[in-house]
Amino acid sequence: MAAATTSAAAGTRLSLRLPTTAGARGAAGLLGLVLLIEGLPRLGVVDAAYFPPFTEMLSALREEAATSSFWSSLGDTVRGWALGLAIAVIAGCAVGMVIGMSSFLRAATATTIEFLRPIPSVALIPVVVLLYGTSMVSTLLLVVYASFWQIVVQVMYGVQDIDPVAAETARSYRFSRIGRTRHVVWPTTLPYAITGFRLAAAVALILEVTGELVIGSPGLGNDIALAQSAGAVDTMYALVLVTGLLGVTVNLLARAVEHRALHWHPSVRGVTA
């Protein structure tokens, strides 16, 4: 009993130390990157006119943060990302469930999906610009297109992974189609859908910034292009740093959603235990 208590206490101490160690290693890695960015131009390895030290980027970021246009652009980027991701999640889950639950639809759409899914969203930029110009709608379509496939494919995998015994048991108890979907299909599919959500969240941000950068719709990407055209190199890198921080925030948000939605799942309980 004493040994078990000691082992449990050691396990608790270990679980408490691991996040701290991982956090310290992450901070050390980030510090190393900062020192590298600061040191390369100061040592003359790269031209400081085109790659300023980190402190100059930080100074430019402080100046940008004091302007209302910066926060307006940040809001445009976050809004476009969130809206596109929400549309992709809703549409991807619905389409994936419908196709995954029908062998006929799976067979009928398999080739079409494999044809459409690998098409890079960037390759569709000329098409959306012709159709919708340089408005936010064009960038939104790119975000939805790229994120949609991450969701729909994962949901289809999840539906196909349903335990046949559970499915037959639900039929034996005369569950309605809605009841089978709610009590059998969705619990099995949810971990796959969450995986798709995490992948789609990162892809959506990449396409949002890319669309703003190339198409010229409002947002941080457009500001990066304008800064580059104006020769404001330090401001350009400062905005790039903001997109990186935004990516870290999106990843943390996706992980929080995963832990919240799958708190009952062994994979999450195993991590947090």
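Numbering follows the first chain given and starts at 1. All values reported here derive from a predicted model rather than from experimental measurement. Superpose the two forms; the largest set of C-alphas matching within 1.5 Å is the rigid core. What changes on going to the form predicted in complex with its partner chain:
- In the core-superposed comparison between the two forms, the C-alpha atom of G231 has shifted by less than 2 angstroms.
- In this overlay on the rigid core, G26 has a C-alpha that sits 2 Å or more away from its partner position between the two forms.
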Contents of the next structure:
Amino acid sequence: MAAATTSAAAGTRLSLRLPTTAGARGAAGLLGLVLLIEGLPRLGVVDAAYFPPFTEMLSALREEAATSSFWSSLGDTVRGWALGLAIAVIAGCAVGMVIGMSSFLRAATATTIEFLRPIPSVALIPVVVLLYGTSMVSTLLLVVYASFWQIVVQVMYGVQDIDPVAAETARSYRFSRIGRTRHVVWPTTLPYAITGFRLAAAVALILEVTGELVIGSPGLGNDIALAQSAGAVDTMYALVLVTGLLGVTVNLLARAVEHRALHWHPSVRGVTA
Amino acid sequence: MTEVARRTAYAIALPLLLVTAWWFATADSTSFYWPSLQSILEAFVDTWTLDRVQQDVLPSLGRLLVGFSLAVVIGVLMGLAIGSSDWLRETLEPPLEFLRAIPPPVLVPVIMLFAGIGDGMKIAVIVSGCVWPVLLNTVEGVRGIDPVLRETATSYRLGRRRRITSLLLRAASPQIVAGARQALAIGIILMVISEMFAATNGLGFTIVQFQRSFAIPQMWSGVLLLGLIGVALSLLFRLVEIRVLAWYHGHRASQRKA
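Go ahead and give the structure of the form predicted in complex with its partner chain, now that the form predicted alone is out.
Below is the entire complex, every chain and molecule, led by the chain shown above.
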């Protein structure tokens, strides 16, 4: 008993001196990154004209945050991302379910999907620019095309993964088609669909920013291109940091959705327990 | 035999149907933006001559190959180091999560500042985007190694080298390959983007030039070529994967049977 208390006390004392928990180490890692960004240009390792210190990026960010154009660009980017992702999720789930549930459709569409899926979405850039110019629709089409495939393919895998015993049990209890979809197909497919959603959420952001950068539709990507051509290097880095934060938020959001939607699933229950 | 015929029919029916539909839907198209498939194909043959391929397609593919290979090597090496050490992983995870979350195309203007618009810039852009999926998957793969295997390797006193080649790389290879597949898709995107943004040659550059000069059938033929390259590279990757992971797929198949 006494020995246990002393060793526990020793443990706390040690952890006070050395940050040993994962959180503290992670914080140290982030701090290290900040110091690196600050230190490299200050020590002259990289040219400060190309790579300003972290504090200068921050003050550029503060200036940006005071302008309304920054917030409207951020709004454009988030809106384009959310809209494109939503369209892709709805269309992808519907198409994936219909194809996945019929072995005929699966066999008939396999080669077409295998062919269309690896077509890089950026190949469509000239086409959408020609048709829709630099409007938001151009970028939206890229986002939808790229994220649609992530979801369709996952949903199709999910539908095929249905336990045959469960499917036959539902049939012998004379579940209606809707009942079978609701109680057998949906719970099996959901984890796959959510994985597809998580991948698609990240891809959608990449394509949204890409579209803005290359096509010039309104948003953060376009602002980065403008800052670069205007030689406003610190503003450009500030905006790049913002897109990174946006990416982190998207990842966290997708993980939160996964937790909520799959709270009953063993993979998530195991994590929280 | 009938089985083979049935399968072939399934495989080619829909693509054939779609291409035929495209052909006839646009056959007497007068729309400037949607030229007939026939004129696109004719433009394809005229545009992508051996000369063009050498000038624009091969440099693009070369940059992709160099960038992708560098990214895989860097990603695997760093992944092995980070995955083998708990404190290193816990320290580097948040900064890496942040760097990974930056959409890779925004690095094009950043890297342009340092490396101009030459080959170096494009390769650096491709590496900076492709390295993350490989790195993170390698870390996960190394962490997920069966502890029994680990302990077996320790009790057989495998040397450092043998431990890396026969245990770490082997056991993590399915994950590494999965990461490399994601990286390839990102790499193709970045190859095109970096050329569309600033370049003097390359596939992306040429296609945008066609679009800007309203050479519409030529532009469509470029889009088609880009699609074909995407499909060809993913098939090539699949072939390599089947070879490299033959042991793994066999293992999984026998597990499923059991």
